[in-house]
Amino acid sequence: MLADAVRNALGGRGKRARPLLAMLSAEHFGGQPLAALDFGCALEMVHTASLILDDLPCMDDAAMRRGQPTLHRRFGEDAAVLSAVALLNQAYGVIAEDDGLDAQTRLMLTGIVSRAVGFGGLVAGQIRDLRDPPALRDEASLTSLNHQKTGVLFVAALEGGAVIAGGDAAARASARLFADRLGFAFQLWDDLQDSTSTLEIMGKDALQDEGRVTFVTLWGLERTRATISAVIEEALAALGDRDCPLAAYALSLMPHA
């Protein structure tokens, strides 16, 4: 059953954005995109694990994900939790066993992913999203929360790609800044979709943020849309090339933003 649940979670409809960003980042910074394929797959495992956990009844209690019932509704909460644990551990194994990369690069990538997941990343973002009182949801705290919920894996993908390409400190800094701005814009766009779109279009539950303070409730729809455009411009400026494949793909993640 565990293998079926994991296969079902990984094979569902999804953008596979993080693997593609990692590969495009490797290419952008002078490397081969296929060199980042295993790393990108590891990031997809981490991302999928985080979605499985976020959807659990004790967290967001979601019914739909990627166009089908959430994993715990199909396989049970026990299988869902264990699938997430298995995926997280397998992700580190994929990086460790990538014989296309030297040991130092694999070690750096492991550190990047660990920081994205742990106390300053996805886990911290989810507990804050569940437990932070409305009084703490001002612009500054929401910005840091959005970074932990979404930005950290974008940063991992982009910085990891730069590392795989052999990029220097300046390249890695550019990748991180681009990813930070892209992640912020993407989370704003996702919040906007949650407020205005439908299950049929998104493939997941709409109005999941109802009752929570988000930038949409704080700013309203128009200011949120305007901010998305402004942040995208900041991301492109950090990258320094708005016509490259990496920029084009990043923009495609937020249609009609």
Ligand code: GRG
Contents of the next structure:
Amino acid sequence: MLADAVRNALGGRGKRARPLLAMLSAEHFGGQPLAALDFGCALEMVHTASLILDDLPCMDDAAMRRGQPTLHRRFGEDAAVLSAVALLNQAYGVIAEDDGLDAQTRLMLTGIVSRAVGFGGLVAGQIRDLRDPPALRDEASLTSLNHQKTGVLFVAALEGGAVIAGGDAAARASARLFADRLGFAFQLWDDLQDSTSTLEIMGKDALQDEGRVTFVTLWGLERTRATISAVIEEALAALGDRDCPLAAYALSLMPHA
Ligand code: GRG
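In place of the form predicted on its own, output the structure of the form predicted together with this ligand.
What follows is the whole complex; the chain from before opens it.
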């Protein structure tokens, strides 16, 4: 039953953006894309765990995710919570047991994922998103909130890929900066979709942000769109290459931005 629930959550209509970014990053920084496959799958497990928890009645209370009813609606809240815990645990196991990587690399990747999930990452971002009063949602705090909710896993994917490729400190810094800007643009784009797109197109509920302050409510649609384009330009500048597969994939992530 647990395996069914987990398989259902992982197998839905997700974009697999984080594994693809990790593999493209490994290639971009001089390694083999397949060397980052297990690491990318671990990130997808963490991301899926976060979506399962985010959808729960005590959080966003969402009905649809990845084109199907949310996990707790199909399998019950108990199975949903345990599926998320199992996925998070398994993610670290996949990295620890990736025998294509040396022990030092596995250790570095474990640290990268732990930083992305914990007190400065997804968990911190989620509690702020749920509990911060509207008065705390100015541009600066929304920027750091978006980073904690979305940017951190993009940074983990890109930096992890660079580490797997054996990239030096400069390569890792460029990967982090690119990921930070891409994650910000992606979260803005996600907010924009929430207010302008449909369940049929997105596979998840629209208007989930109603009643919340996001950049779309602060800035309006036009300024949000213009900022997405500007931030994508910053990302490409950090990468220093706009004609590579990594840049092409990053651009394809935000159609009609
Ligand atoms: C313990 C892992 C863990 C998390 C606890 C619930 C939580 C803290 C964090 C949730 C954060 C959250 C829901 C961020 C949203 C990020 C985002 C933009 C999701 C949409 O990503 P896509 O479009 O989704 O890549 P697909 O379904 O395509 O993979």
